[in-house]
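Just one chain is shown here, as C-alpha cells, and it is the form predicted on its own.
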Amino acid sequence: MKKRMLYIVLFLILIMIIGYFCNEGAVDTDFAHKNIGPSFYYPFGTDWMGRNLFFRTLRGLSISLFIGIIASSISAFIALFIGMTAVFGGKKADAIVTWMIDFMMGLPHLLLLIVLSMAVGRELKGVILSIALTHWTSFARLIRSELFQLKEKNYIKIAEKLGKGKVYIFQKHMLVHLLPQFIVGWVLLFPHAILHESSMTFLGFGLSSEQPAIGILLSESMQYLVTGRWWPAVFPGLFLVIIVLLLYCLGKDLQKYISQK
C-alpha cells in the first residue's frame, strides 16, 4: 500500500514538471499539419491549429492539479477554521457554523462555483478563489464531529479543570488526534476540485480559452466530434479521468493506512 501510494505521489509530481516544460510546445501552432490522427510524432494527434494535443493534455493536467493544490489547501484550512469554531465558540457559534454549512450544502454547486468565479474575475484567481470558499462545507462537518469527539475525552476535561486554554488543549491534545483526518479529507478534496475546475472551464467560466486547460481541450473538441475527429476529446479527457481516480485512490490508501495504525 505504502508502495503504491509513493508511484502514486510520484507519477503527479512527474505530471506536473513535465506539463510545466511544456508550456512552449503547448501553444505552438502548424496549420501545416493540423488535423493530424495519433502518430508516432504526435502520439495524442493534432489539434484545429496544428497544436501538439500530448504537450496541451499534459500542460493542462498540471495546470489543474496546480489548481487542485492551491485550493484545496485553502479550502482544508477554511474547514480546519471553522470546525474549531464551531466547537470551541460555544453554542451560538455552532448554531451558526451548523447554519452556515447547511445553507451552504443546500444551493446548486456548480451555479455557486459560475457565480463567484464571475465575481473576483474569473481566470486562475477566480478559478481558485470559487473551488476553495464552496468545497469546505462537508470537510468542515466531519472536522467539527471529531473535535466534538475528542471534547469529551477524560484527558481533555482534567486540562480544562487544570486551567489549560483552548489554544493550549487544542496544539497539545486534539491536533495529534486530527491530523491524520486532516490530511486524509485534504487529500480528497483534490479530485472534486480538479474536477469542478475543468466543468467550469468546459462551460466557459473558467480560464480563458489562451490557456491550454483540459476544460478548454474538451470544450474545442466537441465541433470536431461529429466530423470523426475523437482524439482531441478522447485523449484529454481520458487522462483527467485517470488523474482523479489516482488522487481518489491515494486519499483511500491514506484513510486505510492511518486507520491501521
Contents of the next structure:
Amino acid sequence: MKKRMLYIVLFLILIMIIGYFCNEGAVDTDFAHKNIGPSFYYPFGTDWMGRNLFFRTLRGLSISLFIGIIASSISAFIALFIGMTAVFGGKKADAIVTWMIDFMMGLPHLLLLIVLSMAVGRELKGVILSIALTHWTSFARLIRSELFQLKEKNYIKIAEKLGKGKVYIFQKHMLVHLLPQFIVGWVLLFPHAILHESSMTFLGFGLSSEQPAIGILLSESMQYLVTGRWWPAVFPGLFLVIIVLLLYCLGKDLQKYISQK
Amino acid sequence: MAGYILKNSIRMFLLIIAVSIAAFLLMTYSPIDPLQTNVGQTALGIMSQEQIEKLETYWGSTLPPLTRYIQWAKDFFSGDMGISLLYRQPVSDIISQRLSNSIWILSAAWILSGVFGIILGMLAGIKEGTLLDHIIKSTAILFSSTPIFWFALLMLMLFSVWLKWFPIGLSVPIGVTAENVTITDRIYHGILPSFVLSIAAMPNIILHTREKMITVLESDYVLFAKAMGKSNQQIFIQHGMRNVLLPAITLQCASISEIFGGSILAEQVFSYPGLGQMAVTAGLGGDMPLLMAIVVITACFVCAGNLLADVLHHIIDPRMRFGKGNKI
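Coords for the form predicted together with the partner chain, given the form predicted on its own:
Once more the chain from above appears, this time first in line as the rest of the complex follows.
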C-alpha cells in the first residue's frame, strides 16, 4: 500500500511536470492536420484548429492539478481554523460556526460557485478563490466533531486537572490525533476541487478559452459532437476521471495506512 | 413536535434570507460590469454619455447596495421578482416556466436515485466481500469521480448522435406549438437528463447505505438474532432494513442540493431549458434579478429538503426525541 501511494504521487507529479512543458505543443495550431482521429502521431487526435489533443489534455491536467493543490490547501487551512474556533472559542463561536456551515450548504455547491465567481471574478485567481472559499464546510464539520470527541477523552481531562495549559494539551495530546486526520481530509479535498474547477470552466465561469483546461477542451468538443467526432470529448474527460480516481485512492489508502498505525 | 418544526422552519427562513443577502452583496460587488458584458465595449464607445447613464440606471449600478436590497426584498415578497435584464420579461414568468420544465427531471432523478441507490446499497452491504459487492462499490466510486457533464456528454454522444434514440436537446420538439406538446414529448425529452442526474446522485447514497448496512450486520444484536436461529431474511427485514432505511431517507432528503447542482451541468449539456441552464445564462450575462430569483428559489428547495430530513429523523427515530445529550 505504501508503494502504491508512492507510485500515485510520483505519477501525479510527473503529469504536472510534463504538462508544464507541454504548453507550446498545446497551443500550436496546424491547419494542415485538423480534425484527425487518434493515430500514432496524435494519440488523442487533433481538434478543429489542428492542435494536438494529447498535449492539450496533459497541459489541462497539469493546470487542474495545480489549481487543485492551491485551492484545497487554502480550503483545508480555513477548515482547520474554523473547526478549531468552534471548539476552543466557546459556545457562541461554536453556534456561529455551525450556522455558517449550514448557511454555506444552503445553496447547491455549483450555484454558490457561480454566484461567488461573479464577485471574485473569473480566470485563474477567481477559480482558485471561489473553490478555496467553498470547500471547507464538511471538512470543518469533521474537524470540529473530532476535536469535541478528543476533548471529552479521559486523558485530556486528567491533563486539565493536572493543571496543564490549553496550548500544551493541544500540542502534546490533540495534535497527534488531529494531524493524520487533517492530512487525509486535505488529500480527499483534492478530487472535489478538481471536479469543481473543471465544471466551472466547462460552464464558462472559470479559465478563459485560451487556456487548454479540461473544462475548455470539453466545452469545445460539444460543438463537434453532432458531426461524430468523439475523440475531443472522450480523451480529456477520461483522463480527468483517472486523475480524480487516483487522488481518491491516494486519500483512502492514506486513511487506511494511518488507521492501521 | 409542532414546536420543533416551527423552530426549525424559522431557522430555515432566516437562513434563506441570509443567503439572499449574501448573494445580493456578492453580485453587487461583482467586478464584472453588466454594461460591458451585455452592451459590448464597441457599442459603449459610440454611445453618448446620456445613453450610458440611462443604461446604468437600467442595470442598476447607481443606488447604494443596502437600499437596493431592501427594495428588492420588498418587491420579491410581494410577488414581483423584477424584470430580467437579458430577456426583458418578468422574472416570475421565466422562473415558473423554467421550473416547470426542471421539476420533471429533478423529481424523477431524485426518486430514481433514492430507490435504486438504497436498494443497491443494501444489496452490496448484505453481500459484503462478494463479487457483487465489489462491482457495486467500484462502480459507485467510479461514478462519484466522474464529472457529471462529461458523463452527460458521453450519453448524448451515444444515445442521441450515434443511436439516435433520443433528441439532442430542448424540452419539447422544435416547430410544435405549446398546445400540441404532448406528455410523451416531455417524457421523451427528459429521459436522458434525468437518467444522467440520477446516476450522478446515486454513488453517494449507495456508499452510505452500504456502509451502514455493514455496521448493522456486524452489530451485537444481529449476532444475537443469528444465535436465536433467525434466518438471514428475517434478520434483514427486522434489523437490517429498519436501521438502514432511516439514515438513507434522511440522506436522500438532504441530497436535493446536489441534484439541483448537478442539474446545472446536465441541463447545460442537453440544452434543456430548465432552471439550471437559466442560472448559467444569468450568471454569465450578469442578469442580477434573474440570478437572485434562482438563488432564492433553489435555497428554498434545499432548505425544505433539509427541514424534511430533520423532521423525518425526529419522527421516526425515538432516540432523537428522548436522548438530548448526544447531538455531536
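Residue numbers count along the first chain shown, from 1. Here the structure is a predicted model, which means the values were calculated and not measured. Only the largest set of C-alpha atoms that superpose within 1.5 Å between the two forms is called the rigid core.
Here residue 169 counts as shifted, since its C-alpha moves by at least 2 Å between these two forms after the core is aligned.
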